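Encoded as structure tokens, the following chain is the form predicted alone, with no partner shown.
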Amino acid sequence: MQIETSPKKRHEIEADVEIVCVVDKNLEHSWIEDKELLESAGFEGGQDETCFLPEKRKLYVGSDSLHHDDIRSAYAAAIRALRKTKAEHVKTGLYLGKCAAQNVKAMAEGMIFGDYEYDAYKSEKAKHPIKKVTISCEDFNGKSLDCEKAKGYVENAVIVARATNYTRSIVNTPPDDMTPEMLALKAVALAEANDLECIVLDEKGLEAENMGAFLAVSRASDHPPRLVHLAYKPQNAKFKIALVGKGLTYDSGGLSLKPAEYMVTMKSDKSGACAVLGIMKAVSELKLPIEVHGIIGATENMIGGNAYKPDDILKAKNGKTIEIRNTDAEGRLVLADCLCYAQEKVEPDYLFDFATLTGACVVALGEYTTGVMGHDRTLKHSFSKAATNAGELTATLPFNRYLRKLIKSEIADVCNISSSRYGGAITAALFLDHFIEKEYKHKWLHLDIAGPAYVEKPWGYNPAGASGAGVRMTVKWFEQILKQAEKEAKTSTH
């Protein structure tokens, strides 16, 4: 589906169907030309409610407000509804709220998301009749927006939305077809397509890097582990950022075996790694002046005679020893070594990790919200603001010294699980904190995406399955820090 902007008025654009938004259930708006027909059809204009009037060649969709996330969701619903028709060319106008850029991007993102369906393993493929969408730069409220600016906003949004869908599809791929080796090959293909640097380490490479925690998790799997290091290095980069992703292509729980019902959907335990791939794709295509390194720890956590065990003592890359009391707390072991690698090899200005790390985070925040943790309040606030502007939900979970004591080990430097069943998302992050060097403490954020990364039912503009959590908010944060740096540079010159 191609999305374009046009300086023409809506009535001047020839198309099969027009999408019209009903805002705040108000059928009295001047642009609602079919009020009687809509009322007779029982259409009330609730969020994402649609009503197709084929004789008028219009599809009406409800949006609770002009807030960008409501508009994004409405346009996703509109495209989903139109996929049931034979319409190939769709037109619409603008719905500008407080921020024109946000709303234009939201419209384009919503349409890309509404057209997404994961059908790789279905014999009957999904229908995608819509080939082109034309957005008139005419706003329904009479506001004006330069068409070149609108075009730029749409192009930006399409890149980010497609990177999100790219992430979704990798997460959705079943474990038999997305092994650690295959995930590494995905990264290599992305590097070739987007002109990124790429290093892949196998078991020998991990041994040479002294990644004892990472290697222990992988021991019982027939599929060998891989560490992937992607790098996007534009000229005159303003920042250097390292992103670390948990890439458990399957997690059985190891010898601390998960109950059968908890093993289903564990293909999603690679969502952090997939988010890093999606971010790398978006950043390189947007050509942002930021040097970004994506580091992925890809492995399986399986059972077998060679599996690592409760009571084992592992040594991580930074030399710290880890007492194992539960082999299902494996993602933090992989991340520990990858975080050490990122600090040593990249020396970043900022260090973020993405992981479906704990069920405790889902208990605390629900399925739709990412837990944000770290030491620096300003950084946490800055990232949460970007997430809100991108349409992703976040909440901050606070560190404290009492929870830190719960991962104390009597026989090693740290234990891989807490001695209490409570506060598990925070104690997991505090475990990772043992592998963050002093100079990076206030540059690091831990993002637990266990809730929103994979939900087995549709929500908003997200389909059942993978959501691509982490991609949009991180790209938005990159854009936010670039604007701030530009603003500070202008201030210093005056």
Ligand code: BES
Given for the second form:
Amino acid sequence: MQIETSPKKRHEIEADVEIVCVVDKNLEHSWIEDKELLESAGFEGGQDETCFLPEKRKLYVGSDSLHHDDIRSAYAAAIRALRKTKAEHVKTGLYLGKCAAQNVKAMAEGMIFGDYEYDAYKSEKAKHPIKKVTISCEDFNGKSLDCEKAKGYVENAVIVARATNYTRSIVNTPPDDMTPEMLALKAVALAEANDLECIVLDEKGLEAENMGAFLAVSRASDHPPRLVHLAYKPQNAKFKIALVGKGLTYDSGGLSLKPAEYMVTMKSDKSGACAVLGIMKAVSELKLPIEVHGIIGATENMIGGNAYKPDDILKAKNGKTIEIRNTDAEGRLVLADCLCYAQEKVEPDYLFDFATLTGACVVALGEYTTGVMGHDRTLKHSFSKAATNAGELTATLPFNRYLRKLIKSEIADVCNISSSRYGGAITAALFLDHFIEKEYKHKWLHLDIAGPAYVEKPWGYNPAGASGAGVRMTVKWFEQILKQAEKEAKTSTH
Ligand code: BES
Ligand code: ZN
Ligand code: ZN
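Alongside the form predicted alone that was just displayed, please also present the structure of the form predicted together with the ligand.
Now the complete complex, all chains and molecules, led by this one.
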């Protein structure tokens, strides 16, 4: 599906169908020409409700407001409905709310999401009849937006939405087909396509880097581990950022084996790594002036005669010893070594990690919300703001000195699980904190995406399965810090 903008008015554009948005159930708006027909069809214009009038060549869709979240959702619903028709060329207008840029982007994003379906393993493939969407720069409220600007917004949104779908599809791939080696090959393919630097470490490489924690987790798997280090290095970089992703292509729990009903969906334990891949794809295509490094710890957590065990003591890359009391708390072990690697090799201005780290985070916040943790209030706040603007849900979970004590070990530097059953999302982050050097404490954010990364039922414009959580909010935060830096540069020259 291609999305283009046009300076022409809506009625001047030739298309099979027009999408018309009904805002706040108000059928009186000037752009709604089929009020009686809609009413007789029982259409009320509720959020995401659609009504196709083939004889009028119109698809009406309801949106509660002009807020970008509602618009995104409505346009996804509109495209989903139109995929059941034969329409190939669709047109629509602009609905400019408070922020024109956000609304145009939300519209394009919603449509790309509405066209997404993971069908790689279905004999009968999903239908994608819509080939082209033309967005008229004429606004329904009579306002109009500079068409060049609109074009730029749409291009930006298409890149970010496609990167999100790319992340979704890798996460959705079954574990026997998306092994650590395959995930590394995906990264290599992305590096080739988008002109990124790429280093892949195998077991020998991990040994050379003294990654005793990562190696222990991977030991009982027949599929060898991989550490991937991607780098996008534009010439005009204003910041240097390292992103670390948990890439458990399968988490059986290891010897502390998961119960059967908790093991299903654990192919999604690689979602952090896949989000990092999606972000690398997006920033390189958007050509953002930021140097971005993506570091992925890819492995399986399996059982076997050589499996690492509760009672083992491991040594991480920074020399710290870790008492293992539960082999299912494996993500933090892989991340520990990868975080050390990122600080040593990249020396970043900001260091973020993305991980489906704890069930506790899902219990705390529900399935749809990312847990944001770190030492720096301003950083947490600015990231959360970007997430909201990107249409992703976040909540910050606070550290405190009492929770920190719960991961103390009698016989090693730190224990891999807490001694309490409560506060598991935060104690996991406090474990990671042991592997953050002093100078990076205020540059680091931990994003627990265990909830939103993979939900088995569709929610809003997200399909059942992987959502691509992390991609949109991080790209938005990048854009936000660039804008901020530009503003500061301007005021300092005045
Ligand atoms: N991958 C899981 C966390 C998870 C749970 C992700 C549910 C997505 C949905 C992680 O490795 C894990 O098993 N964590 C344990 C930690 C515990 C042993 C301290 C958990 O959350 O139960
Ligand atoms: Zn686990
Ligand atoms: Zn895990």
